[in-house]
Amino acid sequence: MSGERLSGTELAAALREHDLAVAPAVLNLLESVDEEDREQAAELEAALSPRALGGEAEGHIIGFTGAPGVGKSTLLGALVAVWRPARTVAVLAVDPSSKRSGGALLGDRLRIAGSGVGGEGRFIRSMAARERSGGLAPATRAAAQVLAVAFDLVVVETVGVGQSETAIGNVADTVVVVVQPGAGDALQFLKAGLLEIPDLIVVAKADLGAPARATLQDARAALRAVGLDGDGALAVSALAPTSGIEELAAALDAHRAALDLGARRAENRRGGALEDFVSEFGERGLRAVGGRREAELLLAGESADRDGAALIEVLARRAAGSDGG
């Protein structure tokens, strides 16, 4: 089925039939700022919402974040090789924006092995971060949610890492923080705020030997210090011969199997809706709702299957009421 000139409803139907060829058209629509395209994108998202689907999309959404140059893309290339051909994979790589074009600086992420789309069951696309904080492109969350209808695995790779990067936690079912040998001791992990967001910590470049083993021990100690399982940290090498890649794939599967997916996705939608509301209406809008805590309580009272647009509308109505509108 061609992805050209299809409506949002038609694209949604294609994704429900696992037609992977429409993925580029879906991303183009979600990233467009044209008013008519925005209306079509809203139709697409509504047609693939949990309420419309009768449950959550089955694809596993995995977030990878970490400092630039840590080796995320090389690691993902090795993981894609393990996942394929048994499962279909979409990778959304969020890159810094080009100041000249406004598009993704690195273009389609060719450095990840096997980029492309079609019969091979892989789709790899760069998305421009533009001015949005949190390490994610504005359309990233919507793209991950709708592609999870058609793909077995949807991976979101963010620009960098830091306290602002916790936005990935409002997108992914499983969050992976990638660090490199020499990243610091357990105290530095805690100070960096990294342990607020990961389900797994991966020490890349395990082939470096002793420095990687030392960082792995630090990561495990940091996890235990906040009451988490130290086994949630592991070391991998994406260089040939690879090591730890299949173990990482198995750990990701195990996390997904143990997850209450409905609860996680509902929490993500609420967090994402609050994030988008603040981005659109600012701190003044948040104050009109009664503050962040009041906004969180308001969203928590909504049905778990409500989509992001509906949740934002709930906040907007409360803000308007508080302003006397």
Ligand SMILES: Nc1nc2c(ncn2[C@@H]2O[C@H](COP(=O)(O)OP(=O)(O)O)[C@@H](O)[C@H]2O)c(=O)[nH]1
The other form holds:
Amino acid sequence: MSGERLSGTELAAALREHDLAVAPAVLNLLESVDEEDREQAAELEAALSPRALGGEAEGHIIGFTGAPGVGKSTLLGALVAVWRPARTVAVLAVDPSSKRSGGALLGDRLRIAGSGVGGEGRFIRSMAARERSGGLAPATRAAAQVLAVAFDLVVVETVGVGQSETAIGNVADTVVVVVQPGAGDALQFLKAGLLEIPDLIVVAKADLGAPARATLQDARAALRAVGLDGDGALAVSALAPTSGIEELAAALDAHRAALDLGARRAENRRGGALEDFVSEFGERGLRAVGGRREAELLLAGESADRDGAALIEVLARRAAGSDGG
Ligand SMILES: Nc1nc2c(ncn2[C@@H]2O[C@H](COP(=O)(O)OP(=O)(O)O)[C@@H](O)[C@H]2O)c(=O)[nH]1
Ligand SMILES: [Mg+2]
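Rather than the form predicted on its own that you just supplied, could I have the structure of the form predicted in complex with the named molecule?
Zooming out: every chain and molecule, the one shown earlier first.
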């Protein structure tokens, strides 16, 4: 570590200039529990809030979620190879078990995937999950939001089955659920309304043949069952020779292009603020606001460009009874 540390405001300015070299320092700051660092982190986030930017950060924030072993990291390695070198990519791998090994593994996979990855324009970081829930830590949400100012693509890989996946929907513009051939469970969760509805379902390991094709049919049926277009399911193989990776990259771009970004991000900030508030103040805090529904209504009444910190403040003030409500 060098002696000259950039302040939160300086880091924010660097990200606005697309200076990708500051990404590690930005993550260190956001993950720090040191009190002075927390203040700097708040300044960083405030300087890059939609209100300060005069609009939403332009990077595409994509969440990849699915059970362990379905092939998420390998798939990301193949996708990064398609995206690079034309586009800059940050990958945040949320590892519920260990803090570092996931990122190291992911790094290996990305190197194996080869072709132009490595070096500038690409940033990979493993981050701790919130407690054991598999949910996103506040630092991950903040990291995705601020990196989207500097990088073209910000990918968050999370491990999850069923309800624990909800957290990714509070940060991503596009949520991709990855399943593997024979994975009936995840699709049953989706049909039963237990799973957050994904924007895309990817059936990985398409090279396995018939079982992959059958799971793709199941995925299409599951999407139709919840009123979505079956075309939102794709099969890919990340093993050489890869298949479906470019189609997936195109589907991701198409989803983002059709999105009302401001509305989606505002919704995510509200959901994220509520999640963070409950994590900090517990169910008791939520009761002090008047319950979840009341909290949601309160947040919905705030203007769309308010950042997470401001929204949490709104909830905290209501809980303390100091806003007269
Ligand atoms: N046959 C096949 N195996 C794959 C594919 N992608 C990943 N795998 C294997 O599945 C296992 C889990 O992959 P990984 O990417 O670590 O899954 P993650 O836990 O979801 O990130 C590894 O042994 C991979 O080699 C694929 O496209 N085809
Ligand atoms: Mg992985």
